[in-house]
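So this first bit is one chain, no partners, the form predicted alone, shown in structure tokens.
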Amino acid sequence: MSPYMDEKLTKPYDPQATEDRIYQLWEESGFFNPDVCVQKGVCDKDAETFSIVLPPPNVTGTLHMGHSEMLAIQDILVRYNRMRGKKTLWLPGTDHAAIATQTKVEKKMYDEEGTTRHDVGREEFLKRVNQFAKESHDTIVHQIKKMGSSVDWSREAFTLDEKRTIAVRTAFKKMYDDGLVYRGHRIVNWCPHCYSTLSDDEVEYKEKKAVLYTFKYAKDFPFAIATTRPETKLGDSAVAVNPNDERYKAHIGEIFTVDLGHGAQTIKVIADEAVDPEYGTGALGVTPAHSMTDYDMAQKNDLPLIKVIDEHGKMTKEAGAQYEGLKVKEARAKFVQWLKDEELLLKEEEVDQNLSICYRCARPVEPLPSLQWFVNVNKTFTIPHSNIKGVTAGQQITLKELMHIVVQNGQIQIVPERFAKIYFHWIENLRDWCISRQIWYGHQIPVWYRDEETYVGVEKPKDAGWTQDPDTLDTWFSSGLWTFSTLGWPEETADLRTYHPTAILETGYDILFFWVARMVLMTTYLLGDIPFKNVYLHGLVRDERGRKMSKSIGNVIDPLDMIKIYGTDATRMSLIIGTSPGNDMKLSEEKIKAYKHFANKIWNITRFVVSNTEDTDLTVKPELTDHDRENLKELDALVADITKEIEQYHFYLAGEKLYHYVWHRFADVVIEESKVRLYGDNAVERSSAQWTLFHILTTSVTLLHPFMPFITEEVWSMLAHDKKNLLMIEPWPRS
């Protein structure tokens, strides 16, 4: 051992001063690259694969504990897939995120100048935005980095780059071609503060108390109605009832003519099996234009839709000249005036409700009947080639049918299980998917218009007069095609052929119908393939009582704040340790804190080994006594053990079980045992003694490192072995 290595070795283990080095050099080693593992004999070229994509973070700001955690669950994979002899890739990448970061944008314009989008124009505002993200980008790529994750940054992706918005514009012309993207008029979820559409799974729910309002549409009304949304009344057309229930059995199909103070309104009495005859009154005001429920029974029972309020959140003139241009809470205020004036309002009463919001501003949100571009999922289309089990090319088939049987047949496994149940009861009330955003910032819709023409293409008409449709994409049709598009679809890459379907796709629980489920779709569909074989969902991350962390509350545990305090290894650990898949986790800087003492042992433990093994050639097996034999079949089992716990993705409890191991085990017991030995005249128990601890500890090291890589790859750098390699690309002990 050199005397560079004995001075380290002496003082205390100090990640910023090993971090970034040990860093920098696994990046220049190139083994983040699999052509370069298979160039350097790291692996064989037929060797089989193990490819995973990240889960592109948004360009909105910095990595959270949940992103932290996501990269050390993934990177744990990929090491020990890479150690296990696979051609392994970690594909990274970044997303646009349009609405979160225009949103970002427009904020920091208007309270640093005053400014909106609108004032600067589209081009101007598109380089700003461009400009916040590369920054955003940058600062992503640091934590990445600080986190230890050895991603192929050669193969780096951006969901709006030239390379996707080619994938995207493909996906887009070949679903208009085939009948499965059109435009209409439906009814969206409007945002009337970000002035754009929302997903039904971008719409959240908050509970609020509310009041419900019971009244009649004119005092000879056979019957009253409740509601929380009163003003939405100027534009019902019907009055829906529960056909079992007895007390307006008589009444379906009546049609009546009322004034609600804005002229003639007709109301016909519709029976629907969806009204619950227990809430209110039984009896459900329809407004069409303002409810997806409503808007469905509208289309059952050839209703008007009559749109009383506008994308600003506003009464339009069909609500009436008194309420044109209000807000909708002082619409509902004079109109609960007016009923109360005409001696109609019955009961008043607070109740809990759900409303929805925007998942971004959370802000109320509005459905209204707009002109937008949707997904068919009921549509029927011919699958040209076909990988999925149970289906064959040529068939007719749906995009709903797809994303169901790919799960259904174990060609996609679910971790945990249970979300698979949630899967199937999302795509079984799946709706069209409305995937056109009133932004600028995104992938712009390839549709072009000119007279009565319409031009859909990959790339932009070469002819002059044509004007492209002023919107952009949802994100998650760009960042849906993100397992394939990354590995250079449309194109027949090499890389595509070797890497897809993936392997897992590790992702937190709360995105599974937001791209989880997205991915599915698109891939089956363009493919005739899955995207990946496995899922694995992980928990949210909150803080020590269970709450979720907010800057408002002051509970944000900053990951880069806990690596410069305690070490990647153990913001690592800690949210790895006591993790369960599909469940939520507390966490606490005492956490992160008990692993920086594990470190810590890690290095004392290498220290005593060291120290005295140094006058042993420990590259030749001596003649071992009986006890070490059993030492070394303990940990035999324990290899296997690891092995196992990794293949079935039990990280929490691989690392658990090596913690207690090395700790407990080796420190506590092994190490202390053999001290006499090792300090005694035996010659034959001595070396022994030597050979088995050394051997313990290249092997505990091995199986840590992708747990804790940054100490593992310092102390595999220090030990007297004739192995030359990176711990990082040690093959995986055998058991």
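Keep in mind the model is a prediction, meaning the values are calculated, not measured. Numbering follows the first chain given and starts at 1. First, how it differs from the form predicted together with the RNA.
- Hinge residue among Gly184, Ala420, Leu345, Thr579 for the rigid-body motion between these two forms: Gly184.
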Second form
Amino acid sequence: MSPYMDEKLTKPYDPQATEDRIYQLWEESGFFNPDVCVQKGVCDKDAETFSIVLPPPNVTGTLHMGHSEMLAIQDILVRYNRMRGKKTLWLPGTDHAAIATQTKVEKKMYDEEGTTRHDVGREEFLKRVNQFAKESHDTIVHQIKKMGSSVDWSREAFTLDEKRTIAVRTAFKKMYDDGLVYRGHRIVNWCPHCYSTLSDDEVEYKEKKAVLYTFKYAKDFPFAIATTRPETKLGDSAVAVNPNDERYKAHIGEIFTVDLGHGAQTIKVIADEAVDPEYGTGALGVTPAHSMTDYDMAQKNDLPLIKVIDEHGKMTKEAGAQYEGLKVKEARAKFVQWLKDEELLLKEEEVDQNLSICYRCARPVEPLPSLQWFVNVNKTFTIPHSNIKGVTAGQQITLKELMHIVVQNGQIQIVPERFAKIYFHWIENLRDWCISRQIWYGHQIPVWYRDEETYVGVEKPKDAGWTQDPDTLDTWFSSGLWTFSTLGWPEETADLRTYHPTAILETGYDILFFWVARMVLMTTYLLGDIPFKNVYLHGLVRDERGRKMSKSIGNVIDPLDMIKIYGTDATRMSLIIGTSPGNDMKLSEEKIKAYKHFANKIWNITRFVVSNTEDTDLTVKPELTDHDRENLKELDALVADITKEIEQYHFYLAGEKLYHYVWHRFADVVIEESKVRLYGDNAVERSSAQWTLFHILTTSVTLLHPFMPFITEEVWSMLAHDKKNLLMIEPWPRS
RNA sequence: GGACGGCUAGCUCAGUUGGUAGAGCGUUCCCUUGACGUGGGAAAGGCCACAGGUUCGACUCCUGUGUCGUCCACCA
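Now show me the form predicted together with the RNA; what you just gave was the form predicted alone.
Below is the entire complex, every chain and molecule, led by the chain shown above.
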């Protein structure tokens, strides 16, 4: 018991002088690591576990408010459960973020030395990316610590480290052996600028004005077609009409030979339900090589693919000598001119078009045929064992079905619930997942070729003459394994047995498909289990006007700036209160400031309580007045309420209720009423008030700890009680 | 085209088993009271988007409309 008030308490609360010191204290205690907690008796060896994996931030990224929000929510969950006596693990790591990182380094190289990756070669380029990632890694880790995150750094992982590489290759090989991974010549989303494939989810859409051209393939062709991409028509092999369209019915099955100025081209009239008779002329030029839907029609009707656009976004030889090498737009102008000259062009009109663009560079995506690796989501395979409700070992099942069933049967609960519907809808529309990328940074595909042979394995084949597939895997392939690759899979480690499935995955709704769904896919397939029992989706942090925070608008609020000015606790509270799962939040500096005031209030309450209880032995509970009994009853009700709200993931409510209680009940009412009693000469009233104030304060900071870990830990250390432990391992109050 | 979400005090948002509404910030007035002016006290301010329906009673449930936004699909 300290007889004197800590000197710090005589001054206003200074987060800057407190937070780093406290974080170091926590780290040194080892309690972020559940093994240490077991060793030191903080929790039982057989205690119930609570585990979450940190959604790994991009290794080359910097902390933004979205990260802060996610770290705050997860830290609340983790600290709460640790205090509840669970064996609690929060496993951190970073993501190599293949294309994002590669692009960053390429840009840096180009800006600084004017070189491209091809100038320096693959090996040298990767050396540079790795170096860059390594440096950047320390920045993001430091920033995660600044948020107060109680993650177990001893278990830190990286999606591209050695262990994760083994996991990725093991997963790939298993899928290959089961026929779920295949190499095929398919129409893929191709970004000529990034020079790589994109998955369907990486394609975004933008409304744009476009010209719809109506023209005939030839003067004697019986009808016209309409298109916004005339240049692709050089690769047409059919024209499709609706089978019920009376205008064209008679022509179905006819075959025409036309010449669009680059030689003979065979056009067959086919029927397909997908054709809308109302649009354009009701007849659709089928370009199997450069349209997903046209490709499907081509498959059904056995039509040839004529690739007229190449990977650089330029016309190929097949488009004709006069077009070869031209950019798409140039070719379009030239071909339209040709149509005009030939008097084949009937109409030009402006229409709205939904243009496919690359999510990274926002440039148009070219669908084109390419030899790539895919995950087959519709192929049945035999699941060797299963912890999945409704699925038994040995059953025939598809990846799609697995993804669907674990949410359908409630084994995975999504908060807010409405996202389950969105998830199901996504699965329904899901096509095979293109997983190969033509970039260098990432997991190189574990496939080796020698002449006509193909070898798939975890290790490179021993004998000579093998060449590894140059492509790398979609970054989400490796992050899909995250909940168990971080725990040691494919080895059957104690961690894997203890902490998997994880309790909850907390992330932004914007990566529900990219990541959450892929984790479900990988885990159900590889482990026959779920990756997590709950999914909590937070909204996006926007600026005070509801706009996305972006560098170009200049409306970015940097969490580190806010931490510096207002402290981490205030920043965390501002991201928790007034928000609800799945809904975007608007953040302003004013809001953060308000919680800085709250931190100060806690500080001043502490000063008041400490200075008025210093002369008393608080370990002995005195006789309590009825009034104080009422006060404690109210506190008990608060404990029950806060516990309930956290259990239900209502952090915003728990935080708000704590704020309200501490300020407007405890400070404004209980403390105010206590003054007369503390300064009066009734000994019973006085000691009852002292004990009660002290008890309410210790309970309040305990309840507040998950939300505002720094100030509460600091206050705890200055209270004159017999509890020497850190607040972070103090048992959660019972009501 | 389909689905989903928001629409509650000037602003940002809560409101979970239906009983005519709350918080923060802001505004106005008062208070150098011995924890705190990063404070305290008081006050103003809302036909809870609109229209129907269920009900003794609806911000809360149902139907429809409007509006803003998001996601998905896609017409070439």
